[in-house]
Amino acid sequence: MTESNPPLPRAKFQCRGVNVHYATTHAIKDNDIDIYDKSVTSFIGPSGCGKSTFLRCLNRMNDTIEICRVTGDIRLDDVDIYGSDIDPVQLRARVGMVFQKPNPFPKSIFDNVAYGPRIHGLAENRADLDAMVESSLRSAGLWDEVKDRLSSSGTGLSGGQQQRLCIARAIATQPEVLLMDEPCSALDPIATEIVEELISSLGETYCVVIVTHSMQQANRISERTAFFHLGELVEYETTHNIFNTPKDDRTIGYVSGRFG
């Protein structure tokens, strides 16, 4: 990363004030944060800091957990996605989420990426939906690997191409943002390296938002960096800035390994 401070993109996510409780737990304690556009934003900190419950925030998928509150105010591109008139479903076709373990569907590679371009109707007919397969499948860099065998399952493939399936699955859509919880963690270091050069890349397109639990890999890979600690996002700034001149005490311990 480089050391001056580099013109901020306009902020595609303002988030005000956000307080998440599970039953009587407080999760997520009156944060504020701007995410910005075609940029990659970490959240890094100690298990159990809160960093997956407030990326999950951002898509509403703790609307799923029957117990899950949230308060306060996230707006994607001003509008309050937590608002009466906002489908949850149609969000998460503009905010995508790639998980922690691969997860294709048992279908095959064809149709795990063709399924939300399907389910949205977002395709008119076979050729928008061939076309959108391939694009998707050549952004997640996974085309050349598999457009001989797109009927063959996507569980078939290996750990780091079973990923890149996700993620081109998650773009099909054609979303404004992608989500990714530890998307790495799964993976064999080859792997790895070759996801996270595809997160660099899709960052010049996607507002992307990478929860880690690697340090070095944030370093490597985001323009700017959160670190969450007991539910409070302590510290917020380039990644660089993070890591070199973090300013909070608590920054400086997890950063410095002294704990975490």
The other form holds:
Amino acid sequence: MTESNPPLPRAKFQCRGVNVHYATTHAIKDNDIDIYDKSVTSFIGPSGCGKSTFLRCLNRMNDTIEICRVTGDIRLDDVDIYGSDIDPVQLRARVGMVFQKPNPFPKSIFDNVAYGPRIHGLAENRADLDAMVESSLRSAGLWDEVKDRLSSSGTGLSGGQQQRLCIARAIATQPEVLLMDEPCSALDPIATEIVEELISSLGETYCVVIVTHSMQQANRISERTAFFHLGELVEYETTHNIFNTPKDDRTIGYVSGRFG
Amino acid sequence: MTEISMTPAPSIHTGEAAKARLKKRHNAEKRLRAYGIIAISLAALALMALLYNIFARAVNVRTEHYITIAADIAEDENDFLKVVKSAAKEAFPFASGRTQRRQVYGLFSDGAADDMRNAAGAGTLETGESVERRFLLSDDVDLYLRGTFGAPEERDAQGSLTVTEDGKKILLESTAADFNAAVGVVKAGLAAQAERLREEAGRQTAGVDALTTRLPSLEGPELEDTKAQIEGFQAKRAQLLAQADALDATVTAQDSGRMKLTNRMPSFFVRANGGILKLTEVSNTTALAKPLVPSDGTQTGAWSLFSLDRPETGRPVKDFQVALIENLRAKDRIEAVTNWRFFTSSDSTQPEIAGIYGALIGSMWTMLVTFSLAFPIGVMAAIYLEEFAPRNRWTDFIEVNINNLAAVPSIVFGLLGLAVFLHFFGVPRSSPLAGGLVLALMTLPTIIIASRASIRAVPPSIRSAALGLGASKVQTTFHHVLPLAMPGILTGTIIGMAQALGETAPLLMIGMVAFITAVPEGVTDSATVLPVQVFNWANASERAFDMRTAAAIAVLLGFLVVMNMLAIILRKRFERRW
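Switch from the form predicted on its own, shown above, to the form predicted in complex with its partner chain and output its structure.
The complete assembly is shown below, putting the previous chain first.
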């Protein structure tokens, strides 16, 4: 067990005793987890296990759901993100998110990417903004495909391109953390491969948290993997250990394909 | 070896029963399609009938009639009514007596003087002695010229005519039986009169019968009275029958001499020697006539006979006026001119100078007030309820109330406006401001409901995307949700505004039904609106308002179409943003 453990960066998120209730449903049950910076962390588990819910706790997207109640302690760089002095809007600028279904705005490709910098006032002038859009699209590996049609609609792109546009849009805000909720589930295998490569490379500079249904994907792109089952964090280990030497019976059952 | 059948047993989806089911289903589909086509055809037919009815009448407004005569107009004239009167006197010097003079003046509209006043004001009035000028004709003359009271019918005039003066009357003698038609008219009139007399006699008989049955039960002076009454009835009856018989005898007689043409019978006119005469007594070849337009001295011998079927008592344009008009028409002194007045003038008691302009501007101001209140308030309310309001009993209560408000009869909003806006807040009565406020109240529920539906239809993924980027709720709403919902919101607004544009009842309550001839210059001036103008004109007794009502409806429809087109163009622009 010496070769596969990557060097541990510092914990970006420290979560202790996190509980989530939807009206009467107890969706997340008292979970503790540390998520590390400059690495990719996967959340896996069967449908309805709470992995997406947990992900949405990290940028307080659950706030928009009226019946949802989050308790516990979630710290980003040692600051409680549910503290009274935290503005959820500002938090989401630091913790970007990419959704399951590509959801570009019905605007031009340029406006899609420029939207974040614009609303947060990141660009001093037009040239600045142009540079930001270009670098974001380059990071998302989309620049060469769209550089000649930046003013055409973002919704006119193919599914894979749209998802990369959404990633570029999220990067453009210059977040510290990137949350991805099953980003490849609506994509074909080739687009998936491209996006996976992108996620891997993003993991070198960002703290990336990805929810996925595909164990192979988790295996391919993440350094650490968390297995959720029925709202419980069952096991959280390096990806290598989760898939090769799982400790819990439920993890064994899931990764070996006996349920899920 | 047993023989086995090689044909497979028919499955449940291929057998005869299945075919029958399929056929039944196809028939049902065909029937449904037929119902749809029938429904659409009926709707289209109803629409066509409506439009035809309106436009066929409205199209009459496109012209107005003028008469050209000479007038003396002084340089610094200011009593233009007098100018018209003296010009009329000059043009028809032969009009004698009060009645004829009044009929001469009645040819002219007050608009004739108005036109001169306006021209004088603009400095374009031609002044001097005997200036040939066009004068607007009155509504009744206008209707006559359109044939509303029946067109003059030319009759045969084959014989040659001898005209001799016979005291005040003029004796006409034709070599042919040219006055036969007139005689026929008189005889028909007499026959009808005889019929009426016989009916009256029948009623006398009934009276006699009724009194006779009462006789046995009466005594003393009462009996005597009743007997006298019966005798009176019987005498009356005999007299009526005798009169009827006499009339019948005249009708059936071969040559009954000259008979009187009364003003309850069709009128007959003769054009001869440049003048026009009206027949008063006719036989087959001779007639007594009354000169209406005197001869201009020409003695060509050519003559013609024309008649108007509608009796003089049944039309506002009298025989003298008919003669004047026909005389001038023959001289090309009467012309139909494109009627711009209808679009440039406001309401008037005189149909020929009444126009739609004031109501059109009133409608515009009112719609402006309605739109600038109802649209922002409606959209903001919808945004708050959909995007920001928590879901609880209060918001449910508000939602139910908004939905109910949409179903409140519009006149109730008028009462509310009267009580609140006019009496409490002191908004000027009859003003577009008051009307706009009331209509805005009426339109709000429609806009709110449509806006909420279209905001709700914006995919949640767009909201998530914006929120996930760190956009605030307000930014999300105004940058993404509202632009996407805008086409739907505009559709709802069109419906609401169209409803408001055509609304009459609430405006009656706040005084916009008043007779207003001024064009409103702002939202606080007194004004009327198109539908109320339609309502007023439809109630007016003058015949000439009939076509103006139709034209006003056409203008209202045009206003609606323009407004909707504007909204559709706006909507298309929003939709084109992908």
